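Taking the form predicted alone, here's one chain by itself in structure tokens.
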Amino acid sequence: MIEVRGLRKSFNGIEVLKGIDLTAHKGEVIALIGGSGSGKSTTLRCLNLLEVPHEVTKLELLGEPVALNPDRHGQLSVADRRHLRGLRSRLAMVFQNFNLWPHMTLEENVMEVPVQVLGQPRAEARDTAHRLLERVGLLDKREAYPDWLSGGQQQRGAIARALATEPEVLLFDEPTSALDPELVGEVLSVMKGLAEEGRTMIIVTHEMQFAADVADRVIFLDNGVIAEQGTAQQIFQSPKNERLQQFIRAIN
């Protein structure tokens, strides 16, 4: 589902990123661990473009590969818009910060994307969010706009309409990082579920618990490498990198 190779990244002349090599398969839950600055986030918004590497030996997102082009500058950039729209949209991301539409109800905001980018009938639209709505508990609040929600209802509202483009790859970044304490176990119950269903998943998250639950393989990043991956009992059991035993120590 997606293949990255030497995946480099810099922000104001410091290198992030040190060459990432990442696969994530179909039906697979990655998670990707580690402590503040390691370059997780930024791993995630490479793969769906957000952020643009300045090296790539390797992109392919759903099996297609992705041309990136150099300026005059050297700078990459991709070479067709068109094509990474249509990706994206098979490619959903659910932020820390919810990123909903605040002039908008939550039924609204599930609709948006797939009548005004997929050409889907507003009806049919209005259908899938009342039914994906359900599917995280909050159809009682499809006319609620944001700002009438609590964090956790919103964030739960963000996965909804991730979910409306019928997305093959889902990306999620710290989605409970933003939320009070007392509201992360319903987010987590909603992504369990979604991973129980067979959803390919990579997910940036600080819930070591929630890690160990779900994903079917965790990468540990350090300094912008992939220090150590493995399943679950692996890498919280039997850690080998010394840095990892460290973050593993700090953790418990």
The other form holds:
Amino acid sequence: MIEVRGLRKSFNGIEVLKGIDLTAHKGEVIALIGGSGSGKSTTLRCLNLLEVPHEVTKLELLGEPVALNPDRHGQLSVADRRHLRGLRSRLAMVFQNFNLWPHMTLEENVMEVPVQVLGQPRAEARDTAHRLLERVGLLDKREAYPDWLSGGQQQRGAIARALATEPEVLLFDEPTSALDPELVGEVLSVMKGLAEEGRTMIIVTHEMQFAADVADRVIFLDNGVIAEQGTAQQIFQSPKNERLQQFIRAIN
Ligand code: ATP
Ligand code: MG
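Moving from the form predicted alone to the form predicted together with adenosine-5'-triphosphate:
First the chain shown before, then all remaining chains and molecules of the complex.
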């Protein structure tokens, strides 16, 4: 599904990803953990091609090799950009800060990309939106604007919107870390349902119990490298890397 080798990314001459190798197979749920600034978000953003990697020895997304030939200013050619746009539409990302469009109702939020970008008829997009909102427990809120909803409801709405394009891979960047503690569970439970459906997911999270519950594989990033990876059992019960041991002590 996703294979990346030797992924490097710098900002202003400072290398923040120092050669990441990551493979996500179809149906696999991967939890990406690590301290603040370790490069988790940047890794996700490179996979979603929101950031252009500086250097990468191999990049395959959704079974397609991706050639990135940035010019010396880091800009991509028109053909590269067109290819990336196509691929990006097959991945969906949910961010930490609920990114629903504030001027649209929940239903309109979920319908927007299918109608405006994919050209679906409105009636069909509305049916899909209702099905997805029902699934995340928000059908009765379909006429509400994001501002009227709790953080947990907004985040569940953002998940419904992400699902509307039938993405092949779901990327989550700390989807619960901006929520009040009592609202975290409802969002995690929607995500757990998606994981159980066999979707391919890469989840950056600080919710270690959740990672232990749903992830097939846990990857610990430290200072721009993968310091250790393994099953949740291996990572949480018998971590080998010293930095990972410290990290786990600090969160317990
Ligand atoms: P957190 O847990 O705090 O979200 P993270 O693991 O997601 O951290 P990243 O956001 O990937 O970390 O950042 C990795 C490093 O890259 C940090 O030192 C950060 O300051 C730097 N960085 C990220 N994005 C940019 C940017 N657009 N410009 C400059 N530096 C950046
Ligand atoms: Mg981050």
